[in-house]
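Taking the form predicted alone, here's one chain by itself in structure tokens.
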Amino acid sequence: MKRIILLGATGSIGRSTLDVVRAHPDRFCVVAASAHTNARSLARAADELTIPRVVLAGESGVEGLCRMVAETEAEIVVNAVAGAAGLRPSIAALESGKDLALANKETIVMAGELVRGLATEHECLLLPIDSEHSALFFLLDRIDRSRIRRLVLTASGGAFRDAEIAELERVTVEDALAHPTWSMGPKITIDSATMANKGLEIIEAVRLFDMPVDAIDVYIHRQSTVHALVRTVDGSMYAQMSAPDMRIPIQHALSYPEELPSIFGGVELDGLELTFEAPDPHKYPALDLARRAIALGGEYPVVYNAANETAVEAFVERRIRFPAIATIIEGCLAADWEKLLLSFEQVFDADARARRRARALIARHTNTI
């Protein structure tokens, strides 16, 4: 029986994780869980699955969350906390010798090399839950690294994939939250609309799989059936395909290195159509900004993430227009930042400084609405 600590139990990833546990009650149990503020849903899950320890992170803060992770006996931590707030619990999981299943991509974006070093030091596994990185993880587990030439991440294109660039000045928060494929939280849904989420995933792929940034491609794939592809030196391409259901990569991470039977949706070939198109860099400037950030390294990926989170928050609060999100990121990256990242303390300091700069830039844009 694998014991699981589930952080972010009431969000979309958390709920999907609970579905996987329900599907395999002989293999998995949740021994601790957290939510940000949704006490009612957390209590319901705790009653149903007899979860002995729960924490409301909105009340106890990150320290309470980290204490729960450190003190609870478990084999694996599923980190589905949203945003930069997920980094400290990731550190606590690895320092306490637990494997880490990551839906919190910011952990790797902000501090990938440091986190990987910590995992090696404590002999822990880092298992991606993002559908794209989970797909790459399992493809790369089966293909010799000497054969690999390029990695391909797929993207839905978000709510505005069919919109003209000129229309983006007028879109609303509600428009941005109308994702065509996935049901996700508001932050990641808006990130999908800007494709900043795919920018974060480019950075994550560089750091998780030791690939140069110019060997990672992104294509809009409307059907969300192919989650990633690997190009090999002989010109072949290998794809991972599954239904757009997050329970599939979650089960992969929880059961690794085993593969368990799945009751979740497979792919039917009859009538299946697959289309791919290169994203327009003028429509999705956040992609090239992410490439710039990881190419510069050091504090720059931290800045990219912090600026994006701060700008998305301002957009949700209707203080800036949608295109200003990428403008804020670009303005933050334009400052001088350290190109070496030596400690977690430096990560948190850079994050705080980047957010201050982003807020100053947002104030200028607020005056122009």
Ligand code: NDP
Second form
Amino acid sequence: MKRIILLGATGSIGRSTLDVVRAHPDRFCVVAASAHTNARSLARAADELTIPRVVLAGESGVEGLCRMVAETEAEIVVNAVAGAAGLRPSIAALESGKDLALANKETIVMAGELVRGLATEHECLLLPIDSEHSALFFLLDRIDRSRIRRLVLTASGGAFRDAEIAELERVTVEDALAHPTWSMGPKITIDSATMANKGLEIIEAVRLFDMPVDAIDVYIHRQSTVHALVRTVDGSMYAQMSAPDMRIPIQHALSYPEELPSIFGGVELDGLELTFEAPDPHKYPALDLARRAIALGGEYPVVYNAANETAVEAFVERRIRFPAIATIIEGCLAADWEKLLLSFEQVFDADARARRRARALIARHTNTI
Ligand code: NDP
Ligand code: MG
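What would the structure be for the form predicted in complex with this ligand, rather than the form predicted alone?
So here's everything in the complex, that chain up top.
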């Protein structure tokens, strides 16, 4: 029986994780779970699955969350917290010797090298849940490193994939939240529309798989059936395909290195169409900004993430227009940041400084909305 600590149990990934546990009651049990403020939904899950320990991060603070992670005996922590708030609990998981299944891509974007160092030091596994990285993790496990030339991340293109650039000035929060293929939390859904999500994922892939940023391609793939591809030296291409259902990569991370039979449905080949289009860099400036951020390294990816989170909040509160999200990221990256990242404290400090800068830039944009 694998004991799981589930952080962010009430969110989109958290609820999908509970589904995987329900599907395999003989294999998995949840021994602790957290939410931010949604006490009712957390209590309901705890009752149903007899979860002995729960914590509300909104009340206990991040310290309470980290204490629960450190003190509860478990094999694996699933981090499905949204945003930069997920980094400290990830550190707590690894420091207490637990494997870490990461939906929280911010952990890797902000501090990938430090986090990997911690995982090595404590002999813990780092298992990606993000569907593209779960796919790459699976493929790279099976293809000899020396054969690999390029990685391809697929993207849905988000809510505005058929919109003209000029229309983006007028889109609303509701428009941005209408995702064509995946059902996800609000922040990542807006990130899909700007493709800042794919920007974060480029950084995540560089950090997880030690690939140069120039060897990572992004294609809009409307069907969300192929999650990633690997190009090899002989000109072959290997793809991972599955239904757009996060329970599949979650189950993969939970059962690794074993594979459990899936009860979540496969891909129907009859009439299946697969299309791939290169994204327009003018329509999705957040993509190239992410490439710039990871190429500079150090604090820059932290800044990219913090600026984006702050700008998305402002967009959701209707203080800035949709295209300003990328403008704010660009404005934040334009400042001078350290190119070396030496400690987690530096990460948190850079995160706070980047948010201050983003708020100042947002204040200027707010006057022109
Ligand atoms: P949701 O917004 O649906 O859920 C977030 C969860 O985290 C909720 O349980 C929420 O609690 C909790 N939470 C929010 N803020 C804090 C905080 N400050 N401290 C502690 N807990 C907090 O997000 P998603 O499930 O969509 O995404 C979670 C992570 O997974 C993100 O990093 C996202 O990028 C990543 N991811 C998500 C995918 C998806 O399909 N949804 C796909 C790939 C990656 P409460 O309910 O009380 O607010
Ligand atoms: Mg993804």
